[in-house]
Amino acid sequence: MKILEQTSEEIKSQILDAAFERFGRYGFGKTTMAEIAKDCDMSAGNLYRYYTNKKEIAADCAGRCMKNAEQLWREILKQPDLSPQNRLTAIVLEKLNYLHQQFSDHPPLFELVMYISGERQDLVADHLGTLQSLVAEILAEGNRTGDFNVPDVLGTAKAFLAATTKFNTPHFMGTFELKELENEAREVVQLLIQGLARR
């Protein structure tokens, strides 16, 4: 039987899951170029073709984070049953389960968190970007709905996303309980729609 190559976006994939979990178990400081490729079978020449350095790798594997909390939301946002108000929680809460689950266990991943922070402000930005449309996307249901009444989606969907920050970014995740965080979320969820309700 001949068995089929693996094309090299799934070596790449394969790369990302080796280095994403090393990064959570190691830390990125500690983390070299020689250990991925040694996690992933492969020699760090072949590495090497696929990714020219470990911040590249980093960056990926920051890419790919984020593109999962995006689509999740993406998600939310199909679903026929859910009303606008529904949906602003559901966001905001799946995300935040999300990062839970990704950095609570591995405090090590802070240090990707940090240098993707620090180096790669181009992603954070387009990231923010995405999420800003897509709850943008909500409250523009909620006013054809009626549920909300907001003049300006976009400008609110920012400040939505900067009064829930504290949900939605890896920062808070090690520090408090699952449980702690969700209840939260919802009481300040509440507010904002609230605010955002037609009167």
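Positions refer to the first chain, counted from 1. The model shown is predicted, which means the values in this text are computed figures rather than measured ones. What changes on going to the form predicted in complex with the DNA:
Treating the chain as two rigid bodies that shift between the two forms, residue 27 and residue 113 fall into the same rigid part, each C-alpha being assigned to the part whose superposition fits it better.
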Second form
Number of protein chains: 2
Amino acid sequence: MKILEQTSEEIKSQILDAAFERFGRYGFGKTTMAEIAKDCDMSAGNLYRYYTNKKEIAADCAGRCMKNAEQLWREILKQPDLSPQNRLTAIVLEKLNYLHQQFSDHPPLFELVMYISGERQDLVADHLGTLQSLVAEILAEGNRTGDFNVPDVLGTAKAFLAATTKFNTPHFMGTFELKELENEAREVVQLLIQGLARR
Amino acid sequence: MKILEQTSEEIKSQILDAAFERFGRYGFGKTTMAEIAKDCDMSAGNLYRYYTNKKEIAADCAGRCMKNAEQLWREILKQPDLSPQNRLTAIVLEKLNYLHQQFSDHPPLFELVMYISGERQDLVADHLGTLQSLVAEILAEGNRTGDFNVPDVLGTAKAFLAATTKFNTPHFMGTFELKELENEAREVVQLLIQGLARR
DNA sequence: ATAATAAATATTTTATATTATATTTATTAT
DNA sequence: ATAATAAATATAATATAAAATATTTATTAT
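After the form predicted on its own, can we look at the form predicted in complex with the DNA?
Following is the full complex, with the preceding chain placed first.
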């Protein structure tokens, strides 16, 4: 039995940690496989036993980011004593803050995101699908509590996401100030929530 | 008196026509000042009597596009017998169709837009300001007719624009199908309109 | 057999020279 | 004087060679 040895998954995770650190500090293009390998005390060639290529490492990094963002939303969904309205506001502001923070702390990540957005649209689509189902949960909750009256929960969740694109998409983080985006986000969600209100 | 001569403005307009045609067909980068000049039967150097440089020509092209889009909205504002709700829907769909058409007919224009978005953010900001005031007019009309109850017309107009960013921004035209965007746009505006309804 | 490395090869990036183009200036025509 | 051009120059794009890096393969160790 291997006790002190690392499992394959643990090694992959170690590689991802090292890669993410470098991608965030120096960018995807300026990070070499040799450097990632060195950080893990292995040879460059050995990386290929765990990842088929550099793009897959990048994809996994992006995937981790997206999973993080999804987890933040799940935490908000788990919070008790939060109205559906406040949950919707919270998830939008949370994601906006997460994104803006990420890119102001680690500007080179923008390159990674642009790259993966182009190369792996499937990952982005999956992520949006997950977000949609999380929004749908909040809408369904709102229907139960009587706060909302949403016949098509999934369709409306999709529309909600579309309407909050500006606060949910890396593209705009570089162009606008966080404070301005936060204010706009609050007003947009306010409008949408009024639209959801039972009358 | 000059009767058969062109005025300076007419010449600028001729230059813009030629440039726009080439930018749309071959892209900003692949279009040379010499080519634009030849289309106008003049020397390359002479272009500089009318535009300080190539960037200014591009900026004027982008400006013309934005003015076109604004004009489309004004036509919709002028239409009689259209509810404020339908006006809002119409402007969003009109802009979306205009953008998508533009870029599917002339893909190289995307390069121009990216260039100007980066180099002349002031132009984009002005355009958005104009759009905001046009939306505000519709909201104010809605207040008058009793269809809406919007205390802060300008602020809400801004929020409306933010919420329809996905259908108003060149960036997304390449990523999504027109039909899908149209459906999403309709649903988003529907949500927003319900939010605006008097209750 | 599994895991890793080091060496070999294929790709990509970078640096550099060359060319093309943007812009300015000098010159000519009206 | 104004308008235009052609020639001159500055800048940017392109092609090419060199170097660096990604990926594969052969080899070694466990």
